[in-house]
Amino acid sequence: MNSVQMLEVFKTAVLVRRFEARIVQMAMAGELPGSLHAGAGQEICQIAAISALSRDDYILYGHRGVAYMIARGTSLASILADVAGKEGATSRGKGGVMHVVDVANGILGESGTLGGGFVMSVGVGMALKRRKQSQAVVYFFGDGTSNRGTFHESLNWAAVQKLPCIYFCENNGYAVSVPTSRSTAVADISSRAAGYGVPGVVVDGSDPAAVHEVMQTAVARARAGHGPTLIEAKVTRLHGHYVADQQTYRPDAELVLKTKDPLPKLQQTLIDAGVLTETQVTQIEADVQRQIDEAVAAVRAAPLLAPEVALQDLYA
């Protein structure tokens, strides 16, 4: 990853961080439902991984954060409209932030339950293989989700069929409130790859260049017909499982927030490298604020979803 790409990751991460904070602020004020699962601390990893994809590759995601959508080009207004239940959203305001589906930007959404995305992504991989298409499909999931049966079943099938699937685990050390050390027998989720004969890689999720590199290798492997790769990025969840989580189970929560945030670390790295200046940081923050204000204004003016629309698009 060159310096220009690193700077773009930083700019996008600032936008994501401030946008999420605005959603939380609006939720706490009662203007929006408070069901957001913030991705703060993990957004640099998510953005860097997506930067290694082509525009026609596909992604499915867990529900931690909005970086996936913003990095792929989904507008802030449409994401916010999804949260607000308003017209102009990707799902006409029916799915909230956890079910953004933006096919034009390669975002295929997520399952109704965590872990269902494994099966969906393998289905996409099967379709790509049968159509002899060269795209890859990536499923972003958490360490807790890796304990679901669908993880093992789908990874086995993807390995057998050599599907162009990439399993991207964001290991933040917690499944809701349960530490990984109390729920998972292996130290590294990536070590499970050996059981299915595919590569398993651990990467520092706070290092965008390292994440980009392992993702590039996985994409090349997928395109070459060699099958899936399991990537495990070690990341830090800066906040609770969801907006109102008080984290009583996490005595180090305040310390983590002060010392483990990768965003100021990346900012300083870019400044030290001469890629970014304090003046540019101020300009980036101002531009981000303008974009968010415009999106909020647009969604506040948009109509609420009509009640009769709620039952449309149902297939079962």
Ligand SMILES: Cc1ncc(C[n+]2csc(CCOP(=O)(O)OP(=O)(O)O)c2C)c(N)n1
Second form
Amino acid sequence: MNSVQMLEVFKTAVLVRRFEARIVQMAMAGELPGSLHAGAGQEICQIAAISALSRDDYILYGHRGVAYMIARGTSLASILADVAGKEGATSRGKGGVMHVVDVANGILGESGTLGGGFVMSVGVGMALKRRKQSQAVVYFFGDGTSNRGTFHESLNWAAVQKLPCIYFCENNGYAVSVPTSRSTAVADISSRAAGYGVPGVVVDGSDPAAVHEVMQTAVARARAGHGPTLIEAKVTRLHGHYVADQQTYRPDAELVLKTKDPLPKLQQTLIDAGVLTETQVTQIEADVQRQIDEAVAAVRAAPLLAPEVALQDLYA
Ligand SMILES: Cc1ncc(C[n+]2csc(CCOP(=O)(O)OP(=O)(O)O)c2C)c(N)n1
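Same protein, different state: after the form predicted on its own, show the form predicted in complex with this ligand.
Entire complex below, previous chain first.
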């Protein structure tokens, strides 16, 4: 990853961080329903991973954060409209921020339960293989989700069939309040890859260049017909599991917030490398605020979705 790409990751991460903060602020003020699972601390990793994909590759994701969609090009207003139940929403207000589906941008969403996306992504992989298409499909999930049976069944099948599937685990050390060490016998989720005969890689999720590189390798392998890769990025969840989580189980919550945030660290790295200046940071922040203000204004002005929309797209 060159310095220009790194700067792009930084700019997108600032946008994502401030946009999420605005959603939380609006939820606290009672303007939006407040069930956001913030991705703060994990957005650099998510954006860098997506930067190694082509425009027509597919992604499915769990529930943490809006970086995936923003990095793929989904507009802020359409994401916000989903949360607000307004016209212009990606999934017509049916999924909130957790289930954005934006097929035009390759975002296929998530199933109703954690880990359902493993099975869905393998289905996409099967379709790509049968149609002899060259795209890859990436499923982003958490360490807790890796303990679902669907992880094992689908990884085995993807390996046997050599499907163009990439398993991207964001290990933030917690599943809600349960530390990974209390739910998972292995130190690294990626070590499970050996059981399925596929490569397993650990990467520092705060290092965009490293994340980009492991994704590039996994994408090349998928496209060459060699099958899946299991990537595990070690990341930090800066806030609670969701907006209202008081984190009573995490005595070091404030310290984590102060010392483990990868965003100011990336900013400093770019400044030290002469790629970014303090003046540019101020400009980036102002530009981001403008984009967010415009999206908020557009969504405030948009009409509410008609109640009968809730009964459309039902298949059973
Ligand atoms: C099958 C299923 N079990 C439980 C839940 C409730 N749940 C939602 S998020 C979550 C924790 C997920 O932890 P992890 O996969 O580590 O992701 P993180 O929240 O840390 O990003 C749980 C248990 C669910 N949505 N689906």
